[in-house]
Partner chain sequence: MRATARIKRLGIALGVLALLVWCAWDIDWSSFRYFSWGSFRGTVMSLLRPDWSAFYTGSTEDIFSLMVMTIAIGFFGTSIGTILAIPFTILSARNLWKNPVVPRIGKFVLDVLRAFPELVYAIIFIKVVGPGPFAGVLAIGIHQVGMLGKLFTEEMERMDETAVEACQAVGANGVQTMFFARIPQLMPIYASLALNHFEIAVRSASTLGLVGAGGIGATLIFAIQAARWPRVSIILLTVIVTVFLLDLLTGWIRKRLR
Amino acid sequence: MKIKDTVHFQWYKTLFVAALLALCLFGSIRYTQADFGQLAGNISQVSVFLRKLANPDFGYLGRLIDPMIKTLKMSALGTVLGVLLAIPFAFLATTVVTDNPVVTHIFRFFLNIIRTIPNLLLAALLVAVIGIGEATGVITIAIFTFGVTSQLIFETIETIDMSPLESAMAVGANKLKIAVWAVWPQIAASVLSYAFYAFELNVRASTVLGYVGAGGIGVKLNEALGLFRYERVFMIILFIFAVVVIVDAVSEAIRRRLR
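Could you give me the structure of that single chain in the form predicted on its own?
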């Protein structure tokens, strides 16, 4: 028997999927009233914009160091607060610890709500309530970190070895002692790895959060864009890129050692 005799290429299914995707694309274009002709007509503006960005103001670098340090401080503090808050909630969001499906579902529902709030929306709301500054950025990052790491932690808890828990229950340990002495030692390295991962995300996010008034280098970016100082904009982008690359490399090296 030849190979071609064992392969059943159902071309009509592929054609149906392609036609469905094309129909969805056409419907989206009609519904959003996208004008690709106008886009093509303004393509020359791209080269104009890129020419303005092509001359970074390296003399502006000295004025970016302090805002970047504030951005890193915001990210670090927000990450620590978010992880510390996420740990007890994650324990309560798993039946491995609570042994109560009702409690678990209540906490998971709460965590799902927290994760649905976009960073920029949360930052804008907190700016309106608290005001412009680094404190708003720290709180925003802490809430974002709380939502992300809490899910990662409770999913890790559900995959642990149950033998230490059974041994602890056999000698009469309560829920708190089981969580501290039987669960936590198994997930401690993972939690620390998640914290560094969240810090990576937060360094990137904090630069954008500052754009809506949450402090840090994003404020400088907003200021440069508002004044059409594109040479400064490009310098800020280059500086952010360099810092993010360094943070990612250091974080990845630490997480590899924790595995």
Second form
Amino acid sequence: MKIKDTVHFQWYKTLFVAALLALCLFGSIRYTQADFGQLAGNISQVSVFLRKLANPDFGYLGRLIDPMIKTLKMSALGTVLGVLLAIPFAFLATTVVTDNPVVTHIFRFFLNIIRTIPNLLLAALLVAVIGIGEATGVITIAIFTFGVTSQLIFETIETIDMSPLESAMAVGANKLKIAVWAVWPQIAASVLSYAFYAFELNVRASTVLGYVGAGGIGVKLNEALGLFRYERVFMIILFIFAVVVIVDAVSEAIRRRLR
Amino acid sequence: MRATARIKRLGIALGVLALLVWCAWDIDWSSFRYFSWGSFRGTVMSLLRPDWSAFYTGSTEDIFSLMVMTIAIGFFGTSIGTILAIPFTILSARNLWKNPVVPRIGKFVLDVLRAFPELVYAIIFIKVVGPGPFAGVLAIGIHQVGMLGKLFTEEMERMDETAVEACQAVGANGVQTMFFARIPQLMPIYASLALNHFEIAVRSASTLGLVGAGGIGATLIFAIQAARWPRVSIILLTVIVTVFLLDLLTGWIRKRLR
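Pass me the form predicted in complex with the partner chain as well; I've looked at the form predicted on its own already.
Below is the whole assembly, all chains and molecules, this chain first.
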């Protein structure tokens, strides 16, 4: 760092950035019709809500077990489908195997678009196209998993050790053989850990999927919210949180044993 | 040895397969019964013809102004989140407190804040400030406090303490080490994280409209329910292009911050 790079010599740059941020902030405050007076005036609503949260309805837990198992099944199935679909696409999105930058760019662009669609909008769209139900939930989870894991997998493929590829090429392996015998063994463990990561994300996202009627524990959450039963809402969120922690611990244990 | 390893691997594969079949068995696939390729193709074909005229009509309800609104919600929400995350970071960073209890409390509060999905916050704030973009701003803001607070704390705990020690050696107090050693080192990282979360916030702001918290989501859900596919496709296209451009822009700024 040169002395010219310090704050004292670049104050005009800092000032410019600060002014720009302030302008954006005031613009967004005006545009969103923010009214902190209203927030302060109705803060009692929050305290009502917090009081209900403070004593979750533990008796409701019994009726949550079945929807939770359904959510876990949907997530497991969707995750596996999504990851299986993501693997070939991830290979196509790197130049390592295809050796063709045009194909790589097309597939990367496609994967970027899939990843950009927020999963709630994706669920809403699929509900409209396919219809309401658990099957739609599985497909939504699969597409969402596909978006998340394909990027992680192709980033991993780019960092692999190239020497096995060269030796495979030297003995005359074709591209499919290189992918299966030189690349896959190097990334298999990472793919498995991404699958567990995606599974965890999907269990979390189940709250959202229920909102569009795609089955599982989210439907219960939606019901409780609609009836303003916040003590149940908190119970459901607590339960999801506990399940996520357990899923995390189990996947950690499995990954450690496989290593 | 190799034979037993192979049997073990086969066993695991069969077990996983059985688990998946059991999962698939129990799921209600009946929604596919009403599915027909003809109507699916019709939907996809009309999705491929976006209704460009709805993008800009000059009214405040056209897709362009709704998207600007969505970005504003994201920006304001992230601003609130970033500013409020800083006191929580100071509270929950392990290296700022001699007492181990305080950081644990701070981290617990952040965990609780993160446990609730944004949609739940949005529904709560709609009750407080009424339906509209401000409810979305507050929902995103509070959720971001939990997210950014956690990331900020991790960066604070991971930081290089040599500059702090140097400051302490020449007699600086806690506030002085904060301003002259910690902030200069952490500022670029925090700015980068905040920018990344701005993009995430815009993405979630586009969904919060589903419950009435402003932004483009409400229009999208109405269009989907009315099966107006050309309109759905222009809205989705706008969201995708905007998020894509924001991704490029924040990525460029973040690269320069490093």
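Residue numbers count along the first chain shown, from 1. What you are looking at is a predicted structure, and each value in this text was computed from that prediction instead of being measured. The term rigid core refers to the maximal set of C-alpha atoms that superpose within 1.5 Å between the two forms.
Asker: Does superposing the core leave Lys70 with a CA shift of 2 Å or more between the two forms?
Answerer: Shift of 2 Å or more: no.
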